[in-house]
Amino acid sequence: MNASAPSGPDDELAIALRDVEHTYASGTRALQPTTVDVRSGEFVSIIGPSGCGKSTLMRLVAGLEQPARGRVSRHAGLRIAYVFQHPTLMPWARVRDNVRLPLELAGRRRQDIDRVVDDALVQVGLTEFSDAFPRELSGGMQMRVSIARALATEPGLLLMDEPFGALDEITRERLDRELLELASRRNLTVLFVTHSLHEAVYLSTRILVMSPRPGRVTGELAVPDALPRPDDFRVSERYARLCGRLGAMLKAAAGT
């Protein structure tokens, strides 16, 4: 199955994968021919069993891997930021210095860096912790620092590979809500990997379902409710029905 975004002008495409395949040097075939479109402003989640190629797909979009076959296209001038499953912060550096790192590496002026870092910390609610060290923060707060560092690069596309998977459920739900508000406020395009069908339905405008390795997209589910969504969406009948449909699609993709 090809995963296409809702119809619209081609210049609205943020990324386009065309018949992309990937095999690692070890000989492991990670992806079968896969075609995916993501349009600007979409929040697209990818869900599937462990090892199905979700992270490989993300790395191809980011340009960290090159496909064995097929083509990956990105909108001209698109800035991409990547948030990994673990915060990967410098433990010896304060929050502010962790957030400013990519800007310093890019050679931005100090005056600009200070302004952008301040704004990013405001966006994730960490202004009062700007001088703290990572070890002084909870897991959820460390992930906020990682998100602030990504936002500081002023991306158009945010790639997030199971960023909340290691957090407790209460923290995870709070960060889900904050992420939706951020994405809406900054008009971000988001490609999000998760193992949680409940998280995928709450966050996404569209969900792609992948089969076991070698992975391919076997189905997609649209969630048309406007973003950001209220907390009571999680207890609505519509949410329950969508979760049920997605669960059935996952079982079908896994052949169970």
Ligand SMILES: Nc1ncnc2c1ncn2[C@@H]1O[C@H](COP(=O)(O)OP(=O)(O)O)[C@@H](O)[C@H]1O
Contents of the next structure:
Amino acid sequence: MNASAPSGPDDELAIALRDVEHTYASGTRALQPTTVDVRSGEFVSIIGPSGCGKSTLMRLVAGLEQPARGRVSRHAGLRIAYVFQHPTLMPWARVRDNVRLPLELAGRRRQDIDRVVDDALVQVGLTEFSDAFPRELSGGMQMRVSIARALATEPGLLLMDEPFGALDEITRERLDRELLELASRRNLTVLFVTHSLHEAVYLSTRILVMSPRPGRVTGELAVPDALPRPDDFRVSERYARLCGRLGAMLKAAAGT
Amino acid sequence: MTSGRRAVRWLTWLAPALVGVLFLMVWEIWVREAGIPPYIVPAPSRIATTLARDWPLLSASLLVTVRITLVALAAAVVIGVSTAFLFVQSRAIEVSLLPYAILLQVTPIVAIAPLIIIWVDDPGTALVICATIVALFPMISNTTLGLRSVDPGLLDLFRLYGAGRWQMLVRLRVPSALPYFFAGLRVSAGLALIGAVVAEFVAGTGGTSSGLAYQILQAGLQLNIPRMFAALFLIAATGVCLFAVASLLSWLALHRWHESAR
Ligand SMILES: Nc1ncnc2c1ncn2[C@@H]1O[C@H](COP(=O)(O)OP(=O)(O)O)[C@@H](O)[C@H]1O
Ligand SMILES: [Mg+2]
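Form predicted alone done; form predicted together with this ligand now:
And the full complex, kicking off with our chain again.
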């Protein structure tokens, strides 16, 4: 593994990718040299056309894939949690046991686990469903379980790969709002993949734009408005202007 | 559950039962009206009275066949599951052994049974070995498939959170394999019975064992056709019971979470 602790002036970096490239065993070139930093407390979104290497980038950050070239550095002792596009729950385990899994794998003490899991279920509003099986829940609720499982690990970096992409618009907006509130309440550091520019602008403090496959980061847009953002942020003129700017950047990236 | 669903559930019991009763009635009337002698086709009532009259004899044989079947099934489960675990631990082992498992599967048991009966002194043990061979393959293939059919997303999740090889096996592969295992168990339960009966047909001419197949052979020699039918009925009933028990076990293990067992 290429992990090492960035030190000195980069101390607050959660992760740093330097000229990272990736080619899959099949020969598919998925990522051109890419450099990405995520600092503690940031909510960074990655946006780009499908197939441009967003998931590959996330997998590299998580260490599920090793870079063909370049360096992936993680802050020493950084705990990473990953929320996939699908809820990825164990169908044979109750909600509570799904949330417990990462803590049990980490060998945490039983009393600790109970407390942390209860808390995580409260955070996502699923306390009543802790004894349900995944298939008894709606898609949105399953996604909340997945988020609770990630939160329970108290991650220093939360990776979310199009987590609400498969949900209907209404559920998605509600979960976006909940996520934003959660992120600011728990001061989460989040790296978030989406192909919705509205979602990106609403959630992020910074947005990275990627070009089509094989992708690389071609632009960056800061959204300095403080988190959590008021409900009327989504109907403000400023929000519309930022979305417009991001749309133009995406179009430009597609042209290169 | 809605009343409609409940009605459907009742119907799935009632409809086949009705068909069965109807079939037996037509059979009974046909045999009586056409005056078919019982040594050609006995009437259902005749088979029933034979079953009752010969019960001491037949029940003893039933017990023998059931015991052979259950021991063979248990052996097939243990050997099959262990082999499957071995296969998923190492591709090399799987590649070297799988052809022989298939060979065992495709060779008709009637062709191997005489050899086994000669080699193994104890006839009961020989029959168990034959029945085990017949029942083994679905356990190996289904469990291997199940242990490999793990959601890749869950595999990533376990890796991300630092699961070891053992934890992956026990907490991920084994539960993922359960639906496949139980599907295999239902097939193997029936096959164990078939193996036990077929092997006894091969062995039984020596008069060394006294399972249901032996009773059928003996009854055939004596032209005691009603007893043949009674023994046949017991074999079929045993098969149905085995399938029902395997299905019940499967339902108990899976119905809370798996689509196959709603
Ligand atoms: N495991 C894999 N093996 C081979 N090619 C892959 C694999 N995963 C993704 N790819 C390919 O790499 C490219 C980038 O994929 P991905 O990172 O999933 O894109 P995105 O998440 O932006 O849609 C795609 O062309 C995809 O087909
Ligand atoms: Mg993707």
